[in-house]
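In the form predicted on its own, a lone chain appears below as structure tokens.
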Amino acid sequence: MKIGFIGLGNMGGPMARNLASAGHEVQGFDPAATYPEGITPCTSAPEAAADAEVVITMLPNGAILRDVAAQVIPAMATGSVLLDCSTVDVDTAREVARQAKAAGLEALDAPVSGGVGGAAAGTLTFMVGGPESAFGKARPLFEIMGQKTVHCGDAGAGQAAKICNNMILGVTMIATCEAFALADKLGLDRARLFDVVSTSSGSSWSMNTYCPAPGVGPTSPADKGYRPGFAAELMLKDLRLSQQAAESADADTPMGQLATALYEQFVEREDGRGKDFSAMLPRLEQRKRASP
């Protein structure tokens, strides 16, 4: 398959490389990145999209996606698929899909979970929104880039699934960090807390797989000085997207709102930028109970 890939950074680069290694013809564009081995460099996004059966985008935010979509949609062949793997707001995903359909194209929003490690290993999870016909065309590519793909529904459904998932993740990570900080002050050994919670009703991915306490449970960013596997500023981005969607849908998400406010303070007014989102634990360790 001939593939155009736009956005070859920390996530897009390994994804494109895996497609090329599997035998697909991949032409790519990124104004800043180093081109991975096997990718044919292009001088613009429209050049990368020209004659491609599938154009994949992996971009930082919705505004950039709208700009890139406006450039590539006119360059794409009728019937081809615009596959966006960025994490953006639901409204942008739906608007890009509308523009693509009007131009005789098909569009999928397919944000990912699994981070840079999953992108390199080809073990990402894709949450996909868009027509069944386009999903069928792209399925072989998902199988190369990831280990699990869920077709969530119509345009925007993939983004909806991603932001709902990451709202849960942000809330549960804060609760997990709070529990360890409380256990410290109560004199409870962290390893004992992990042994109890990881097999009890308080278990979660944040505790069992990505434990924020160094030296406890499987190896995680906490064991590497909180160097980011998933940066706190990216968690803040996703939480803000969840609250933007909640406002648009008139949904009550008080825990999501509070998690957003806490990560805003951590990233923008404290020292959280550039650290893993689980570094909320050392932050909480240093704090005393706030006055009511």
Contents of the next structure:
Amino acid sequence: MKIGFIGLGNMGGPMARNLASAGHEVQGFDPAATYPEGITPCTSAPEAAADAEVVITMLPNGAILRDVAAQVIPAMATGSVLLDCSTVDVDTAREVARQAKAAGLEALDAPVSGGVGGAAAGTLTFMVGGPESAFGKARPLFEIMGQKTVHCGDAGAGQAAKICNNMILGVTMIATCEAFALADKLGLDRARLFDVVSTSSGSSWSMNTYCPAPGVGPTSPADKGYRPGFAAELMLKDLRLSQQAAESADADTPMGQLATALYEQFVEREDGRGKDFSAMLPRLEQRKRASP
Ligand code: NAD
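Mind sharing the form predicted together with ligand NAD? What's above is the form predicted on its own.
Now the full complex is given, and it begins with the chain already shown.
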């Protein structure tokens, strides 16, 4: 397949490389990144998009996606697929899909989970919104870049699934960290707490797989000085998107709102930026009940 790939950063670079290694013809554009081996460099986004059967975007945010989509949609061949893998707000995903459809194209929103490691290993999970026919065309590419793909519904459904998942993740990570900090003050050994909770009704991915306490449970960023992993500022980005969507859909999400405020404080006013999002535990263990 001839593929245009726009945005070759930490995630897009290895994803594009995997597509090229699988034998696809990949032409790429990124004003800043170095081009991975096997990718034909282009001088603009429209040049990378022209003649491609599928154009993939992997960009930092919704504003940049809107800008790039406005450039590439007029350059794309009728019937081709615009496949956005960035994490952006639901409204932007729907708007880009509307513009693509009006231009005789098909669009999919397909955000990922699995991080940089998953992008390099080709083991990402894709959550996809958009028409069945476009999903069928892109399916072989998902199978190269990932190990699991769920077609979640119409335009925007992939982004909706991603932010709902990450809102649960942000909330459960804070709850897990709070429990360890409380256990410390109650004189309860962390390893014992892990043994109980990981096999009880308080269990979650945050506790069982990504335990925020160093030396407890399976190896996680906590065991590597809280080097990310999944950086606190990326969690904040996703939590903000969840609250933007909740605002737009008039949904009551009190825990998501509180988790957003806590990660905002951690990243923007404390020393959380650049640390793994599970570093909420050392933050909480230093605090006293009365502090704000
Ligand atoms: P990144 O900053 O490493 O890469 C983004 C790339 O987009 C950069 O190389 C940048 O130069 C390029 N870019 C910016 N404007 C452009 C334009 N107008 N045209 C072409 N290229 C442009 O970010 P990343 O970590 O690769 O993340 C990309 C997306 O994936 C984000 O939406 C992020 O939320 C999401 N995501 C990241 C992770 C992760 O662990 N890094 C995990 C899941 C999802």
